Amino acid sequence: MRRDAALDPDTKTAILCAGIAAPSADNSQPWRFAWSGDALDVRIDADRSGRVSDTRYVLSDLAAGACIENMVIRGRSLGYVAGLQWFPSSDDELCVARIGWRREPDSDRSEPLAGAIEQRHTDRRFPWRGPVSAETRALLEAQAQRISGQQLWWPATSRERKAALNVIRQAETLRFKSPALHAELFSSIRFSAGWRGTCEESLAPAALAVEPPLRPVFQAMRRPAVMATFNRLGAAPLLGWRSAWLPIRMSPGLCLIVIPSRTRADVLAGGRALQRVWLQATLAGLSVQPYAAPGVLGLGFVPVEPAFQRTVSRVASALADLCGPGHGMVFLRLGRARSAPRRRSGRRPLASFGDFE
């Protein structure tokens, strides 16, 4: 076979398939994908993108390095080597790369991470067991350092893992003290699906592990009035303990993807080098819930309300003295569960990420 032979449809539509399975920021999917030939347009959508947290596309951009990692591994193992470009177009913003593809024969099909992409999944369940051996962490921090640049930070001492801890704390608190973060997070949850069902879009409440006893309160805190209500009485701080500081302190390994710069490529590249770490972590048996709040926040992009901006610089600061030189972008939890989670967020149908022949 030819080198530059075409990809036939069917790898067309496994590229693309491995590519959507990918994380993104309250399962959004902000992914749009054009062929011209063998090669493939990667575009942010810019209707699931461009919220509050997502101001400069950080969050859609973490999400696109994540959907091209995955193609890329796919198409490696199928045969094929991806040629990448970034930002390909200068006055295109929303074009994060174009992928062109070559036929390798004698390319390594048995690519690992290729046999974890339909697997990796988010656990926000807790309590989880450990411990995350001394082994899996050089496996995980030579997945991340495959992407150029990227590194895995962890917590050395005990000061330094309250450090950590208090940081995504704060991030987490503010994400129910903000009112422009409140309402992006509760627009997020499809409260229609119920507690047991699952959703193609967004977040279903069962995806959450809300303890029954608190789901009542939980859905109301989506209204504006109630979370107020709520927040004079001291709940954001909370809310930011079980949804943060808890399950981490539960859990036996926490980890931080760290990027050279604040720079959108730099951005995109941590998300290649988030979703090499967590396939390897899913290969390891290790159950992973990942808190990009304090990475987004502490990049200083998000706009929000003049009250909060002292917490945000807190937030910045705090990132900086754990993990410089570089910024921290996305913490992990790391654990092994008793079980896989019953319920999993789903993912759109692929014709809807593109116009395909």
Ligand SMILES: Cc1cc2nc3c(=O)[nH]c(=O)nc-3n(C[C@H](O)[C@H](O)[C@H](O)COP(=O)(O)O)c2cc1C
Contents of the next structure:
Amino acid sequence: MRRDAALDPDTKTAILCAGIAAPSADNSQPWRFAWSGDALDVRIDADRSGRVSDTRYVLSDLAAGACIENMVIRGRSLGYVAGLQWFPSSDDELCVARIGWRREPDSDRSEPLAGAIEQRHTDRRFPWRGPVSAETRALLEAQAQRISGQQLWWPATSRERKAALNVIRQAETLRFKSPALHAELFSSIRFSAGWRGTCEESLAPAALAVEPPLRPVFQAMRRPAVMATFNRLGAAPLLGWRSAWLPIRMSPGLCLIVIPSRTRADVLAGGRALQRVWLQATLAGLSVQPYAAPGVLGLGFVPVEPAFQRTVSRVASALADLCGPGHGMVFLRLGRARSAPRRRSGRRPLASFGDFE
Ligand SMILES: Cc1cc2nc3c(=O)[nH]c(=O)nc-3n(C[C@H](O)[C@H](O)[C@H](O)COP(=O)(O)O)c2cc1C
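Starting from the form predicted alone above, please write out the structure of the form predicted in complex with the named molecule.
Below is the entire complex, every chain and molecule, led by the chain shown above.
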């Protein structure tokens, strides 16, 4: 096989653009890139990671895995094969990977997922139509399994579907009940963008699919005192019902990325599998909304207030009962939307992700 020349600047840019098109929790885009020659270091951005749900970098590692997978796919479609070295520096826990690129013009460039990188997006609207056919499910499963040790779990019975719904609803409810999680959730929403605008990072309200009559109430809930009052009136379970139970009930598909262990390497690999499944779903014309709270709480690294630790343990054991060996990491709600969402989440300019031209 012939190997030659270094990456040219346009190829480097194309690879990085694919990386930043990846999803990240709350659109935090917690990535830093540094080239040395043809090797690319991918680091977690210390300024955009480590918050309460991310104390062990679980969300950042998932986003880094998704970003790296996009780059690997785009590189391959351009004739470059990626050599991946995980956590290359023992004294730098934020440096998750070093990627070496080899030009292999004779290698198989067919990489259909590359065509979905810029199309993929999160859709929080509902209801969605079905079906998610057995053939599509098999394609999604095959993509998850392309990453060693990763699996896709589907509820097989109505009992399993109900149990999955309950675990997601409990975790989503906790995001409104726990002051620490509530603060994290609302601090990632840029209300200053208005209900029609977009923003380069974090979540624009328009991306959240909140019904117009509920918008003032939702916006008021960002204040801890208002949220506490609502919670005394029993609002949190209603919010869990609206944000998770109802949309999932009104969608034909639900699946769960299952990772083999809680190590950071496996969480990163889970992010790669998540991305492959999401890109394949996009190619199949499906809309996707991830639900990460159950899996992240279930791993046991989120320091919630003592009053909520029992709920976290309940979420963890319900999740373990659902999907057997391994850890349920991210649920994906799937279905066919009537139209494409009018507004997509923004990205920061490429230059802000590192010191390069
Ligand atoms: C690890 C991870 C966790 C996420 N968790 C959720 C979630 O719990 N609920 C949700 O609606 N979106 C979730 N998202 C989707 C992000 O909010 C979304 O990717 C980000 O806002 C960028 O938008 P885009 O996917 O349309 O590009 C998650 C994404 C990732 C990668």
